[in-house]
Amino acid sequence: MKDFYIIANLKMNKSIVESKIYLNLLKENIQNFNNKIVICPSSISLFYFANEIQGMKLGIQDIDHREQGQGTGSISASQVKDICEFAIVGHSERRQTFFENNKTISEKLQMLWKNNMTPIFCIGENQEVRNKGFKAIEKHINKQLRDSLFEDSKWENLLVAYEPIWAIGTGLSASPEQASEVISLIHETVKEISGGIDVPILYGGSVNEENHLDFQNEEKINGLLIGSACLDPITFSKIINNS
């Protein structure tokens, strides 16, 4: 059996003492460890996490596609390896706000991949390219995955993240057959650009608390990357503990 991922993308929320209180509430409502659970917190706390984070994994939501050096502002996978088992790339928030493209993202992999991380790389359609038809989001998610995977990618150190951009932060979740049809394409092309590999393949986009098990009980979605509803610890911890 598959690993079952719950991420928790934390965003940039939580200041440091707040980040203290949220993973103390966690910790004491978390019953359930059968999944791997992993929390990506603002980079100012991952210290903390890393130090406090008992059970579970840590993740950084974003790396410099760079080594080190002239990159201000900007934080290397060379620099959390240590700490840091996963790191989330390609998220839609970095593409429009940051303007970041699959070459960008691809040299991110491959950083990460030097530096023994696993990336949750993250690929989706907009409203747009959705309201064309499947053939337009099967197009938009080929050149993703094809413009940043090659044959020689580290497969066993990879998860992409399916998240339909129009249901980020909006409460319009995919339903789930909806989520499926665009997972099941994922793994098949991944599996023809790595000659026969299959990696495990996650759903993100308003997850919550009423509507997690029907992603869950889909055959194909292997994870799950929650935004809005991992912010309040007691939600989150009974997402996992039903999981």
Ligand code: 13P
Contents of the next structure:
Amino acid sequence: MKDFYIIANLKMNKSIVESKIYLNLLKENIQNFNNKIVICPSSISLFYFANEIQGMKLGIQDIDHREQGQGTGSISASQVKDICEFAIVGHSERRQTFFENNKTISEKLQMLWKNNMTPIFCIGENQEVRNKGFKAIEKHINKQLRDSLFEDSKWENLLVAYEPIWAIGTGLSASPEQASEVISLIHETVKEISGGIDVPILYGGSVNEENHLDFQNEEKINGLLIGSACLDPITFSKIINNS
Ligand code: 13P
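So the form predicted on its own is up there; where is the form predicted in complex with 1,3-dihydroxyacetonephosphate (13P)?
The next block holds the full complex; its first chain is the one shown before.
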């Protein structure tokens, strides 16, 4: 069976105390470890998770594009490589709020590979681009991929997440067909850049208890990146157990 990833992005939620309760409830309720489960809590809780997260993997929600040093408030890959296997980079919330561009994101990817971590590299179009039709979406996705990935990228350590911005936190997920259409394009473009190597491509954007299997049943979708629906550990464990 091919690996299927279920990744929780807890975003800017949960205090340290709440994180402990969350992880305990998750562990009590998960019965199905057939898929790769990755939890990306707030950085304040990473250390606690690292010691307690048995059976699941740990990811950080973002990293700095530099190695170390003068980066007040930032965390570098080299600081967390001992406890985190994964890191989300290029999330649209970082691109929008912190004006991160494809070049910075490319530097973050390099930094992660240098530290033997696996990026969960997020890309996706906004509503304006979607309204223009598939050609515009194709152009946007192609640029995001080609500006950040190169032939000598570390392809064996890479997950790409297609997260259409209009579907994030809105309750309006893409349809499984819409997601598959773009994800097929991502698979093809990645193979073109890499010279034939394919990588797992995930979908994210308003995935929930009701719709997650529809995405999982799509052949080209290799995992899910979940925000709102992972905040309640009971709901999230149901998604994991039913997957
Ligand atoms: P939602 O599941 O809340 O739409 O968030 C998705 C997301 O941004 C995961 O990174």
